[in-house]
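Heads up, the chain below is alone and in the form predicted on its own; it's given as structure tokens.
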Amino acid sequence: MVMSSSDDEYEVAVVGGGPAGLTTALYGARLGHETVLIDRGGGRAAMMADTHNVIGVTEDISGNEFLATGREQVQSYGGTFERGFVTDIERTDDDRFRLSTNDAEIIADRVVLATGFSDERPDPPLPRTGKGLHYCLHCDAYMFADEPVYVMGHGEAAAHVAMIMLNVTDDVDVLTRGAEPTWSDETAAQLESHPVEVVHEEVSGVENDPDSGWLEALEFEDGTRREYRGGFAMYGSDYNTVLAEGLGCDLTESGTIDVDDHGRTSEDGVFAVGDITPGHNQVPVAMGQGAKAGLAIHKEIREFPRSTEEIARDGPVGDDEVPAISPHLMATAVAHEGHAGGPREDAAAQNVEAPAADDD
């Protein structure tokens, strides 16, 4: 373990600024807790040309305006945002978290992961990502109906999503790229008695459309020819667990985070949530993830009510003990457009300013 110093101090720290990290950020600094949400950009949200499946949210939203608006609504209610990498996190000896980023070192009661994990890309030639490349069924999917599809893989996924797609399209190949199938002899019984090609032959080139960049066709070292407007690359998913097993938080067969139904893993104080945990890959679940731990956080971290076992050792809360929010807090929360009493630009200077430091 290590001592804790005078770093930047929060009761909560996200790493991870996705959907279920911006939520959890979210929740943390609307319930009053100092929170700082540590990004290092880029991640799979970032790359989705559109929006899909989230209500409120249009499909003409791109992943990167969908982050930027996050960002800005966890700062407008006094969360701290930070840019960088975080290279170790380390438990100290009065038990809170020493996280370092590539250029500083930040101190924390409680730490979630939300760093996600990374598709695996096939070899080129490729489409091009977002216009031809995906990587989400269930986001994508209904972007192709009626229109002729490929499955890019050689193993159990690239099957059944090649027999999932023919629920909205009959024009399913599996492309295997030269590998031998790898799924199973059950699996190859069920994929012959559905309307799918598999197409062994390597792709040797890309045919896009010169104005909107969309696919229009593969071509294949045989020489042959076939049209598609989009398809799905099935080469497994790289988790980024490093900083989850540098804590010695448990992960599942599958290589995910072992966690509760409220994002709790088996380290005291340390979560996960989002795509780094088990469950659908989507936005909406990422979200309601990050909501849940953020409460579950909170109803840990928050100063009231005491237990009775508190009350009769300390006795009852004290006038001057109330309210338990931060003055940087409260001073954003009233002058926040949400507040009930409207926001009051003065906010800051009706006491809700922070002590004087004693002069020792």
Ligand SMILES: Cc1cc2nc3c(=O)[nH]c(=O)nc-3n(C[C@H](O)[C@H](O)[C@H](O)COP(=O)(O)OP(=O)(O)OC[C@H]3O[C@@H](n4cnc5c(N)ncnc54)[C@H](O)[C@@H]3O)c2cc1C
Second form
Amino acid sequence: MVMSSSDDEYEVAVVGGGPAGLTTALYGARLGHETVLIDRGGGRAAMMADTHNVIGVTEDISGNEFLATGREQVQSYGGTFERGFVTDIERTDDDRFRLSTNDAEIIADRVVLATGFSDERPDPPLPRTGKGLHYCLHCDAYMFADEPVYVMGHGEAAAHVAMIMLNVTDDVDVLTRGAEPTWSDETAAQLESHPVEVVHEEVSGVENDPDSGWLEALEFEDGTRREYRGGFAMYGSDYNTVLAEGLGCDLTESGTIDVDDHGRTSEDGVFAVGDITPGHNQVPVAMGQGAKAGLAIHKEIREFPRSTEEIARDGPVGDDEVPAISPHLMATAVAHEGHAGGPREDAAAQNVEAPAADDD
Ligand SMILES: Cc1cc2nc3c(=O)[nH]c(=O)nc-3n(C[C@H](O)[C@H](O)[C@H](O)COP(=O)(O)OP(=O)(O)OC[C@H]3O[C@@H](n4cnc5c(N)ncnc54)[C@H](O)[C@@H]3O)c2cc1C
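Could you switch over to the form predicted together with the ligand, since the one displayed so far is the form predicted on its own?
Let us now look at the entire complex, which starts with that chain.
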């Protein structure tokens, strides 16, 4: 294993600082690997007005607060956070990776893609995101229990989400906004057998509560007005797979990055986690995937135990070879508030600069 020798060389480079990438970076740094996380900002977690479904995190925590705490945690363990956009990743001759950002180059032994996706946004007029316009069924259905709800879209997903919403409310419309439905005949038959109204008129206006900003009603081009508390836009996902494709990673039919149960892609040394991979698009799922990849990478790159083959080749582990952790991460660990017996100030003073403050 190549230990990092300069500021722009790392064992683990994580691209994307949502819940998935932050969790992998936390495991990387806390398991003793020089780790950098590069994030351009934005992303789906940053869109969360409130955080739902995450045990230990109360509903009033916004996505940006959640992410800021995550970045502080990663940095407190000695991980490096860089605000930037990774434009290219290539494999080097010695089987490492060179990541290019707008203004820097980084070399890493392992790469983790946690780049997520963007929800396709319908044309305006639209309610305010998080106050009547929503993109995440399993996050926000709960808040519409017993409320009038719309689902915007004309494909399979819109039809299915409308029927699913009947589990929590009896008042659901699908708004195709003048587009021809593309759902299958079977779905059409299914939809007809559920108490869901399909409205084809285009939306012409939005009425919000002037105090709270929450949606009250939508206006339609035929002059009608329908009251809604909120709804979901179902127009598909734009997956951020450019870097994965450039590295040769296999994609699935739906456009996500194909991974095994530990986030390994089809390319050695390249991992992918979170919304960019198949599965449920939820913060706890993204964090679980991030943790699994972090642990898998640790098993791949940790120095010890040396295998019997390696002992036969390189000899037994010498006293001067342990511990394997870098001086920087060692000093950070013994100075950390979570260190056994409390932080050792001597180590902090001697060896390590305070983790850089977040530049947000
Ligand atoms: C409005 C909304 C509300 C939601 N509410 C909830 C909720 O309450 N509870 C819940 O469990 N889930 C919720 N979700 C889903 C949740 O946000 C996602 O499942 C989760 O954020 C996925 O995490 P991720 O790390 O994979 O991706 P993201 O959070 O999308 O993060 C990806 C990051 O990668 C960065 N990035 C992409 N490409 C590059 C690049 N080339 N270089 C550098 N950085 C890059 C992006 O800028 C972004 O910061 C919500 C989603 C939305 C849209």
